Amino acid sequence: MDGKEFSRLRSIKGMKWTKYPSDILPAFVADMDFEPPEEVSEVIEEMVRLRDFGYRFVDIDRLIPAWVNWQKTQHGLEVPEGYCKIFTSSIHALEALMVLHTQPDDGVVLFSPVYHPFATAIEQAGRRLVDVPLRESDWTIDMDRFRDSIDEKTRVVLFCQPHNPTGHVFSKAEIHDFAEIADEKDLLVISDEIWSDLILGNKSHLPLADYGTGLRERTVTIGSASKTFNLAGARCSVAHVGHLPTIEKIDLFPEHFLGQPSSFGAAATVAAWTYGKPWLEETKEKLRLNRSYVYDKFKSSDVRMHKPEATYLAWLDFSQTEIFENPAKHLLKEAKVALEPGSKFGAQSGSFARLNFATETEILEEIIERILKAI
C-alpha cells in the first residue's frame, strides 16, 4: 500500500495501532483507518493556532441544536431540544441514566452477543444482567424468550441499533413486537444508536423513539458522532430522554454532576454534524467495498458470516474450523493478525471473533489472507 499512509496510521498514537508489536495488523478495536472529515481538521488546528483553550462554551451550546438537526435531516427523527442532555460519551449516557432508575439486583436486559462494556457496566453497578440471546441463524430477538427472562425487579434494556458486533439493522415488525413487550412489562429502553448512520446494506435506520408515542415515552436515544466520523476520542454524546421520571431525575442533580464534553470534542462533534455528510457518503462507498471483499473471501471458506447491514464489522463464525476454541488467540500468534474475541460479547461466542474493515484495501487484503492461510 502507499507508504507515506501506511507511515501515518504506525505514528498513530490510539490503541489500535499501538497495543501490538509492529507485525501484528490490528483489526480489533472499532476505530477506523480514515481521516476524519477536513472540516473537523480545521476547526481543531484554528483552536490550537488561536491558542483557543479557555472557557470555550460556543461549542457546547451548539451540540444539542446541530445533533436534532442531524437526526431529522439524516433519519427523519425529530425531538425537542428541552429533552436532550449532553454527555461525554455513550457509555457514559447509558451507565449513568442506566443507574439513575434502577437499584442494586435489579435487572436490566441485553440482547447478546452485543457490545461487551454493556455487561461490564451492569455487574460494576450491582445490577442483575439478565441476557436474552440472539438467534444465531439470522441475529433476530427470540421475543418469547425476552418477555419470559422479564420478573417484577427487571427495569431497563440495554438495545443496540445498529446491532454491534452482528451488524443487524432491527426490521419495523421486530420493533413492533418488542415494543409491546417493553410497553407490557414497563421497561426503560436505552438505546445506544451511534452505528445508524453507517447502514450499508438496502434497510433504513429505524429510531426506536420515531416508532411510536408509546415506545417513545420509555426510550433513551444516544447519539455520538464517534463511530461515524471516526472521532472515539473527541468524548463526546448527546441523548434524548423521552422517559419524562429520568429527564426529573437528572434535573435533580447540580449542573456539572454528570460531567461535560471539552471544547475539543465539542468543536469536532459540532463540524462533522454540520459539515460531515459528502465525506460520511464517500466513506460508506468504501466501506461497502470492505465489506462485500470480506463477504466474498470468506464465502468458499469454513469461516462463515452474514453480510453485515450495518457497522463495519464482519461477525465470524469460526466453528467450523480447527481454530473454533478462541479464534481470535490462535490468529493473534498464527496469523499476526489481532481481532476482538468473540467471547468478550457473550458466553455463547468463543467461536466468533469481529473483525473491523475500516481500512485501506491493501491492508483489508493482506488480513484477509493472513486468516486464510492461518486456517
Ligand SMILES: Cc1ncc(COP(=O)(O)O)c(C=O)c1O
Second form
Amino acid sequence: MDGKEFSRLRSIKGMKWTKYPSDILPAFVADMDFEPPEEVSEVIEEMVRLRDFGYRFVDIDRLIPAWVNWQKTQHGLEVPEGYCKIFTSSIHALEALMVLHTQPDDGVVLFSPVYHPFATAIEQAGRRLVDVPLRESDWTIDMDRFRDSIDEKTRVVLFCQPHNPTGHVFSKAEIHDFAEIADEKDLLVISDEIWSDLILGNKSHLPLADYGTGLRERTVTIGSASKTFNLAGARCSVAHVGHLPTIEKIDLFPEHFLGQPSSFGAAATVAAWTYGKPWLEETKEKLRLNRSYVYDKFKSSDVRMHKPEATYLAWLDFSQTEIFENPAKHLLKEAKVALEPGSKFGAQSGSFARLNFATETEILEEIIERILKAI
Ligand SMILES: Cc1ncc(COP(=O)(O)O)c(C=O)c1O
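What would you give as the form predicted in complex with the named molecule, now that the form predicted alone is on the page?
Every chain and every other molecule in the complex is listed next, the one we just looked at coming first.
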C-alpha cells in the first residue's frame, strides 16, 4: 500500500500506527485514521505560530459552555452549566466519581462485554466488580439478573450508551426498566456517552439524563470530543453531574485536585464542538459505507457480527471458525492484522475480536481480505 495518506499514517506517533511492526495493519485501538476537522488544526497551528504556550485559560473556560451547547443542538439534552465539571479524560471522570461515591469492597456493576478500562478501574480502586453479562442474541440487559446481582453494598452502575464494543444503542424501554432498578436500589449511574455522536443507524441518541428527573438526579453523563472528532490526545472531558451530593463532594476539593486539561486540548475540543458539525456528518457517511462493507464481507463467511447501530467498531464472533480460541492472536500472526482481543472486554468473549473500521477504503479492504484469507 502506498499514497500520501498511507505515508501520513505511517509517520504519526500515535499508538495505533507505532505499536506493531510496519507489516501489521492496525485496527485495534479506537482512533480513527481520518484527519480531525480543519478548524481544530487551525487553532493549534495558530497557538504554535504565536508561541502561545503560557498560562492560557480562555479555551478551558469555554469547555463547559461549548459542550452544553453541543449537547443541546446535537441531542436536545439541556443541562445547567453549574452542574458540569471538567476532567482530563472520560476515564478520569469515571474513576474519580466512582471512587468518590464508594468505599473499598463496595459493589460496582458493569454490563460485559464492555470497554475494558471499566473493569480495570473497579478492580484497581479495590471495589467489587459486579458483572451482568449482556444477552448475546441482541446485546440487551437481562434486567432480572441485574436486579438480583445488587446487594446492599452495591452503590454504582457503569453504563455505556452507545455501547462499546457491541455498537448497541439502548432503547427507551430498556432505559425505562434500567431506571426503575437504579432507583429501587439507589445506585449512582455513571453513563459514558462519548460515542453518542456516532450513531450510524436510524435511532437517535437517548441520553440517560433526559429520561426523567428520577434518573437525571442519580446520573453522571460523561462527554468528550475524543471519539467523535478523533481527538483522544486532547485529554479533555466534561461531565454533567446530576447527583447533587456528588457535586457537593467535588466542590469540597481544593481547586487543582482533579487536574486540568492543557490549553492545547481545550482549544482543540472547543473548536471541534463549535465548528465540527459538517465534518462529523461527512465522517458518519464514510463510516456508514465502511460498516456496510465490513458487514457484507463477513456475512458470507463463518465470522458472525451484528451490524453496529453506533461507533466504528465491529464486534466479530469467531466461534464458528477454527481460530475461536484467541482470534486476535491468531490474526496478528497469520493475517498481520491487529484487532483487540475479545477477552479484554469480558471473560465470556474469548472467541470475539473487535475491529476498528474507521479507516481509508483501501486499508479496510486489505484488512478484511487478510482476515478472510487467514480463516
Ligand atoms: C466507552 C469509552 N469510554 C472512554 C474511552 C476513553 O476515552 P478517554 O480517552 O476520553 O478517556 C473510550 C475509548 O475508546 C471508550 O470507548
